[in-house]
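We begin with a single chain expressed as structure tokens, specifically the form predicted alone.
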Amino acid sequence: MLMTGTEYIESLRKLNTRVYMFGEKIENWVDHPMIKPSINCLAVTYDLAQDPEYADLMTAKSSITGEKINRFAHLHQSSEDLKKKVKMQRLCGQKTASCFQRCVGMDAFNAVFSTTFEIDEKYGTHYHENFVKYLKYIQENDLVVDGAMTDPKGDRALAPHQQKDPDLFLRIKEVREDGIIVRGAKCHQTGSINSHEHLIMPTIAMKEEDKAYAVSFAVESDAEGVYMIYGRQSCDTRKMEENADVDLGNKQFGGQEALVVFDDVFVPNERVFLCGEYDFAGMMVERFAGYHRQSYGGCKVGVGDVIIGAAALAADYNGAAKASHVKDKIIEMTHLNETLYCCGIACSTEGYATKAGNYQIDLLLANVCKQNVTRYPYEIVRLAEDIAGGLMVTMPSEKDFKSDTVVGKEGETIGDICNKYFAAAPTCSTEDRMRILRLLENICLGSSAVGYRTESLHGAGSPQAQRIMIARQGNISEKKELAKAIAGIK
């Protein structure tokens, strides 16, 4: 059954998720002003699935049950499915101008599904059966799952088993007859607080010495021993200001990251999908990373659409829309944004079936997609800030614009003065101009930046991670043979 956005929010209230912020436990985290916008973002993924206009993108037929499900819980069955995924992500980015936090779980589903099939094929385990039953439960209940891969890592020069503190990579502490005990943490976890479940994967390829760290499993967000520490964002406490509105830029939506701690958490056997088979850790990581790097050709493009629109409005409001250099900058922003989209569609079009039956993207093109995402959004933001002007970061507060404190010799208030001196083109009000500049500040520099600017660099792996994969997938030896053939070298 497909939930509505309201039903999703209400379902979170039934959880006993342990959330900490500013050194204190947050009892009612669902309604906390700093967390609420990120929950609203997720609610959009539910409401769009209810809208007939977007049903083809937002829903799919389950390959497990045959029932209609939210596409965020779907196993890709074709290249067309992979393309619809990217288009869905662009749509969600356009509707929220932020991170809607559901992509990581979807990408984890597809990576774990295909990898567990091949683990069972080699070792005769039951991980794939476990996972299919788990995903069926997720689909039937329309749940949000946080896909968790990134470990704290400690000293990057050392392997997991070499770390001074063994908990710096999440590990199997104990294997019991009925399950396992795990300990450690996952950091930078997108949407973790707002998820019903967590699907854990290893963070790197491993050797035999690290097999205690080769683990994949699922737990409820409020499982005993699991707790989360909310990650700060720039300008985040603005959301806690009384009657905050204009200053927020994107008042309704926002992203969310957290440190998720596993303090000796018990995982029953039926929720274990990898337990010491270290030779498959790399496969799971590589497949997940490929899917998630494809994702950025959709979600970042949707947010980019909003940035381009906001920059164009800022030009209108500043009276500069007809300037040739402004027109050219908006053209360049559009070119860069659509190039990112092209990469997302291309790696989807070149998708292929795995042994398990779901579809994998072209790994080389997916990594090229993400490599571009580490660069182009920064240029898009630079151009948007150029068009917007310095007022984007120097304007007084919303309270100043609404202040009735008298300061002028003719009885003008602070509000009168602000509205007078920050007026621009007669086609807009001063408040409308402030709103669009605050939106750009929010996306380019503020609390939505976690869903666009900085995440474009580090999300789904930092630039060097893609370059390693591009080198591995680039098939230079074959290219050498092509050159030899043309040059006549035997």
Ligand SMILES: Cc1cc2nc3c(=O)[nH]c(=O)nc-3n(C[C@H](O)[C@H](O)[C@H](O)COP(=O)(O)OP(=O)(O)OC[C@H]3O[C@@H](n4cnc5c(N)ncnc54)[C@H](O)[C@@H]3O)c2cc1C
Contents of the next structure:
Amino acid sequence: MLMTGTEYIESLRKLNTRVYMFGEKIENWVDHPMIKPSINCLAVTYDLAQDPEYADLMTAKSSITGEKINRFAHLHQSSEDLKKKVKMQRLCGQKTASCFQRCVGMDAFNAVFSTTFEIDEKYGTHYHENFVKYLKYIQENDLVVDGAMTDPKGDRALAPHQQKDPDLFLRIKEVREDGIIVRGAKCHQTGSINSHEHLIMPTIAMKEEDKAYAVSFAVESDAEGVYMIYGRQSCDTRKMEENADVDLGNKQFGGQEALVVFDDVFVPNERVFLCGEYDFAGMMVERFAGYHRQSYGGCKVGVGDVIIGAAALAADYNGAAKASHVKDKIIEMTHLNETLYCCGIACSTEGYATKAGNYQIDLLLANVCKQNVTRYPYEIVRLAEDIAGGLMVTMPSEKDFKSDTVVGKEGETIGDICNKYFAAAPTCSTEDRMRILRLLENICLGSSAVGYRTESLHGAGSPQAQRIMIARQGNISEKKELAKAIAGIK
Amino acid sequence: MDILIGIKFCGGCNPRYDRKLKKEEIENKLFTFFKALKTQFNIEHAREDAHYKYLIVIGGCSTCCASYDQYKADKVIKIKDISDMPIEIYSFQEEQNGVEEIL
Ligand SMILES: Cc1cc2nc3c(=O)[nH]c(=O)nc-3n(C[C@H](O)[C@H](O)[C@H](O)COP(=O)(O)OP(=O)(O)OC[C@H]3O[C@@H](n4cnc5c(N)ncnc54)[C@H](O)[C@@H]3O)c2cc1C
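Given the form predicted alone above, produce the structure of the same protein in the form predicted in complex with the named molecule.
Following is the full complex, with the preceding chain placed first.
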């Protein structure tokens, strides 16, 4: 059953998720002005799936039930599926100009599916069967699941078991006959509050001493002992201003992250997918990170499409569109953006079947993809800010533009003065110019910069994590042989 | 029996033209065409439980990556560009003993 966006929002109201913000419990978080834009983003992933114009990317046939499902809950069955995933993410980025939050869950599904198969093969456990049942439930009910990997990690120089506070990596506190008790937290959780469920994975590869930290499981977002503390974003309280519109840049959509705390949470056995098999923690992490590094070759490209469009409009409105350097900057932005897309498509095209049957991306190319994502969006926003001009950060508020307060000697209002001095090309209204500059502000350094900039840098692993993978996958010994052969070295 | 025509869109990740407008243009042209032939036709978003005389796949770019193997159709026609039209359907007039240049 595919939900509509409205049904999704209504389904959130039935949850008793504990959400805290500004030191207080938020009772009606679904309608909270700072949270609502991120919920709207997820609603888009439902509405697009219902629309024949987008359904080819947004839906897939379940490999478990044969039914039509949202692609965000799909196990990729081919390279074609992997490519469609990237295209779907580009589409969602275009429609929201924000982080739409549903990919972490999808990437976690695919990583946990294939890893549990191989754990069971080695240890005779039943994690894969547990997971397939779980995913079937998710697919049939069209739910959003937060893919939770990142632990607080405490002192980065120490392994989980060496930390002074044992809770700095999420851990198994107790193993019971019917399940496990877990304790700890997950940081930076994208879309966690808007998710029906959380799927937890370990954050790093582990050794035997860290056995208690090698754990993967699923819980409802409102499970007993789970709560969330909302993450602040730059300019976030603008959303709380009365009748806020132009100043938001993107009134409708936005991203969301939170700290998710697990305060001695009981997880029944059927929802456990890894419990102490530390030698598989690395595989789960690597597979999830691989998929997630591919993802950024889609979602950030879609947002990039909006930035390029906004920069081109800003140039039109400023009257600078014909300048050759401006045209060249738009070309450069397009080149950078499409390079990221090339990487997303390339690692998908080179995908391969895992033992469990779902498709995995090419790891080297996915890491190259994400490494580029840690850089190019920064250059894209630099160029956008160059084209936009300084007004995107110095412009008075919408209230000023609409103000009737008389300030001029000839009775001019603040609104008149703003509209007089911020008018530009005759083809556009001052309000339209404000709108496009505020949109750029929102993505380049406002609340959506969380998703477009810092998430591009650290999400799915900081740059160094990709360089380690590139070093491992780089096939340097073969390259040496190639050079020796050409140079005539025996 | 009515001629049944299915329409399938690609997912629209980076369309080079407005696919929805293209669909409307195609529908209008086909309406004129079949009216002249005095033939009834139905056009709808493709369903897996139908059998189409023609399945028109509207792709936003030259890749036209929409999947359509799941549909039953006598003929699949791909639209990949703003200037493309499902001209294969016009041969229908020959099957119907020739109507002069209608389109
Ligand atoms: C906007 C956003 C959304 C995110 N969404 C999610 C999500 O949905 N789910 C999820 O699980 N995670 C999510 N993440 C987390 C993301 O994966 C982490 O931010 C990333 O792995 C880096 O971890 P960190 O932020 O703790 O930084 P750190 O690990 O502290 O890294 C900071 C710097 O220190 C370096 N460093 C750290 N440890 C070492 C070491 N031992 N040796 C050498 N150098 C080291 C790093 O390379 C980096 O340069 C998100 C992050 C952001 C910013």
